[in-house]
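For reference, the chain that follows is the form predicted alone, supplied as structure tokens.
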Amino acid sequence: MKDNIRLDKFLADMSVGTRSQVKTIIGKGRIKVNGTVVKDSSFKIDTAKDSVVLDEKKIYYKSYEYYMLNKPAGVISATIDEAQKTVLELITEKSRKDLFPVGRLDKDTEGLLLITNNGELSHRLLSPGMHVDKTYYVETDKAIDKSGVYNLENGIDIGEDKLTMPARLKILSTGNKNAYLLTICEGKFHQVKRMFQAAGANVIYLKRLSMGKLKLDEKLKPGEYRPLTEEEIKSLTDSCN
């Protein structure tokens, strides 16, 4: 099936410029399609077959992009913000201009954040009905007692109409450092922090390690990112099935 779009939209989608900017670029004869100069902004492009060149540089069309970001603390999970730095500002080599973070991590939370422009996949990953697991590394100011562990694993009251869904908790250490792995399949506002608070402890460090079958690349330092591999994209899709 052909994917035909206007030349100006093609260029704008690939972050060449705004619609008005690319119209100017096209009008100046700087664009060639299949070797021929095109000055008509409404010229239709077959994204699967046509060759589009700007000033002798080929522009490759990407319908979807997927990036794994190791979100650092101090950056907000938003597309744009006038006062604070956003996660999208960290993705400096993107082609698409319509990327967004899939879900949110709190400003002080680190770890795995998927950046894409695939709205359907994002919806499926975040849908409560899909029950996509998310695993977090958690450090708290005090150890959780047996009652708190039971409630975390079987549903705990965080002040909403229903208890949280059952979670999986692994105790890594207690004493000098109280560290846990928590796996949940929901995504309520500040959920992990609220769950531990309801269990009797405050979260002092939080990092997301995985989402569905996608695991954070340990080689990525906070603030670093990379494109997903084809296998990782498939694993995300499988997580929603």
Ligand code: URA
Given for the second form:
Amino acid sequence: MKDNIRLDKFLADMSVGTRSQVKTIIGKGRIKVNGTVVKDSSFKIDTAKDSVVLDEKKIYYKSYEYYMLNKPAGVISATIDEAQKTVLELITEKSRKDLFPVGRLDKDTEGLLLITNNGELSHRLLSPGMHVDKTYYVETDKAIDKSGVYNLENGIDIGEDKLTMPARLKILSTGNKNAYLLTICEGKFHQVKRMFQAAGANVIYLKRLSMGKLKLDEKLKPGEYRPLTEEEIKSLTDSCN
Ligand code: URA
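Having seen the form predicted alone, can you show the form predicted together with uracil (URA)?
Entire complex below, previous chain first.
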């Protein structure tokens, strides 16, 4: 019976209006449930079976939504903020109002950010015990020397109680451009920047490419997003198993 919810909640969840606005809409007889006008806001809807129609337009209920955002630099990983633009403001075509970013990327970091309202999945993806891999493309102001590479890969002191956990480092180029791929399974505050700094270089550009089995869609330009496919949702769930 857990799929049964009140009609006003159904409509408010799907952003038809606020709870009081949808009560007015219902009271005016604009809602039909399975073909019959319903004026009672507390009427129980089976979200899996019942057809809810507002002024001839069918409203489909979504318990969860999942979006992949290519976060641009300059926006913060938050839901609302008085002064700064947030990642949630970039998700313009959403049904649910309870979406949030899964974890944080720094304001100047770009790349893969999952936006959902699935709190349980988010909790599992971010849980330190799950060791979900995150891969970052990193550019630095200078090349990392051999001992820096060793320490990045085997554990480096970033001022926490313990060294970082082993990470995978791939050197893409050194010289004019110092570029690396770093895969870590932790998510400490500013972790990648602090790791490179401890290894002797400053990060000048940072972009997340993947989280668990979810990879950033290369077709998404910074600031663009799309819903996850069913396969991607499943792969994310598998990332925490
Ligand atoms: N590590 C950082 O330093 N910054 C990020 O945004 C993500 C990981």
